[in-house]
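Next comes just one chain, in structure tokens: the form predicted on its own.
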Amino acid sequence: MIRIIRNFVKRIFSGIFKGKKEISLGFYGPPNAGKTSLANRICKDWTGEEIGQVSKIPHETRSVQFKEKVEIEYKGKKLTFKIVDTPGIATKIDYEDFMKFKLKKKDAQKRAKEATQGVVDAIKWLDDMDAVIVVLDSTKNPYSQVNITIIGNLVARKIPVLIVGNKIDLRKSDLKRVEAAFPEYEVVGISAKYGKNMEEFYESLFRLAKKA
């Protein structure tokens, strides 16, 4: 009876202590920043497969998009992750921006509309996320209004972050500044067109991925 009992606690604590099986691990931030880029690169290292297209137009991605049972091996460790893919989230939408990469009114304006629709969408997901990696493009200013709002809406839901500064490739690059911008969150620069420095952000998403 006693041998019963203590196999029986011991299943318990097992899978208490065992973790999840799968981490949903949502890419968020603004348009353009290279969200994509990066869950495309992560899903074609580790299934073969690209998750999303993407293009120099803003909002490329209107809807979230995710690919399941990603595993990941990191130093002989281990992890299953759900990739979710979000929408650029942006405080104003509008057609006209979109006319100047020469598309017509028309398409303009739907682009508008399911851009405006992923941002909602894309918002709702955050309920779903164990972790976070917010990506932000490293030639631009950090401190704008989406990229406090991102991080702000984070911060209330008690989600893990990591920061990712992409397109340090380009010139204009200023990791240290995305560093200044958020300095109380893990930062690591990265150029996920050329796949330049993922092997010290996989060891960041495995910190990550213990927080979650």
Given for the second form:
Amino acid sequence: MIRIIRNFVKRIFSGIFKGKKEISLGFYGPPNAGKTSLANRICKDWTGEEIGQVSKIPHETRSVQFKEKVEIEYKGKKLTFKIVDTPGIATKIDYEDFMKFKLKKKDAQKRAKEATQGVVDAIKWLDDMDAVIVVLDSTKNPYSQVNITIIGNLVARKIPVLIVGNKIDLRKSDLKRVEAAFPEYEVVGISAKYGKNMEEFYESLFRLAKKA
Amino acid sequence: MVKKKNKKVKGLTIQFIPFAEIENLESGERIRKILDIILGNKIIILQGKLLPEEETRLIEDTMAMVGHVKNFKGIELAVLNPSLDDKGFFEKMKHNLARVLGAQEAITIIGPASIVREMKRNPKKVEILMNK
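Show the form predicted in complex with the partner chain, please, because up to now only the form predicted on its own has appeared in this conversation.
Full complex below, order starting with the chain above.
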């Protein structure tokens, strides 16, 4: 309840000083969906620098990382964003899963410890977002409870959402399934790795920013 | 004499929580109740569902326990909601009214990750994959 009130007050004040505001744009989703890959692509496109490292091992991003004053221009319009890349949200973390990627036990345990804190931090940052991009792996089952929990929380906090179905370059990708799982939301399919369909993504991003 | 091998069959407990049991609890108490049962290595079938902020609180508290409670790796959860897509206008109205009045048609399944490997969910069913 306190969160909702705080968010409401924040929105009232941000409404008064609207205009030159930087839009806090969060990247949320389960681990290994491609949040950092997409944030990197955007940051690289518009600032020349990446935001963080990517890896095949889940929970590579274990702390919230952000880049301020990212100015994006689309069809003659300019918007300034604070790009906030968050750790993947999970309901379970087992260090033994990391050992399958040839990590030593000690390193795997350290990674698991950092990853659990990362999940808590990602949830805490939800209140500071003006808009959120939920990045899903379009090759995976979209009905996972983590996805539903993230979107349910954004709706409860009245934060505008855009769903991105990533990895459309892969054969197993099924964007229609993502669209069917979330019929009330705009879904855009991209490949963050190869920069596929980024034009459509930016168009959707500007539509999302209007709602923020 | 050949000694018979004592094959112990490990049981699995599924605990049902009617909504009335958590209805008047504060969010923190609800989460604590759920996690207490989960730590007892039981699977919970909860009538109804948690609020979105309670779900995130459950995840936060779960993460705080991973690494601090021996053999606890987290939880698996799935919520099944009745689909209203094929219902008519009056059915939907009736359903929404029932929801306002507190009826809980959803079902929430929560299990410890040490027992439940995965819950594969689609809109109408949930498949529970167990750990060996």
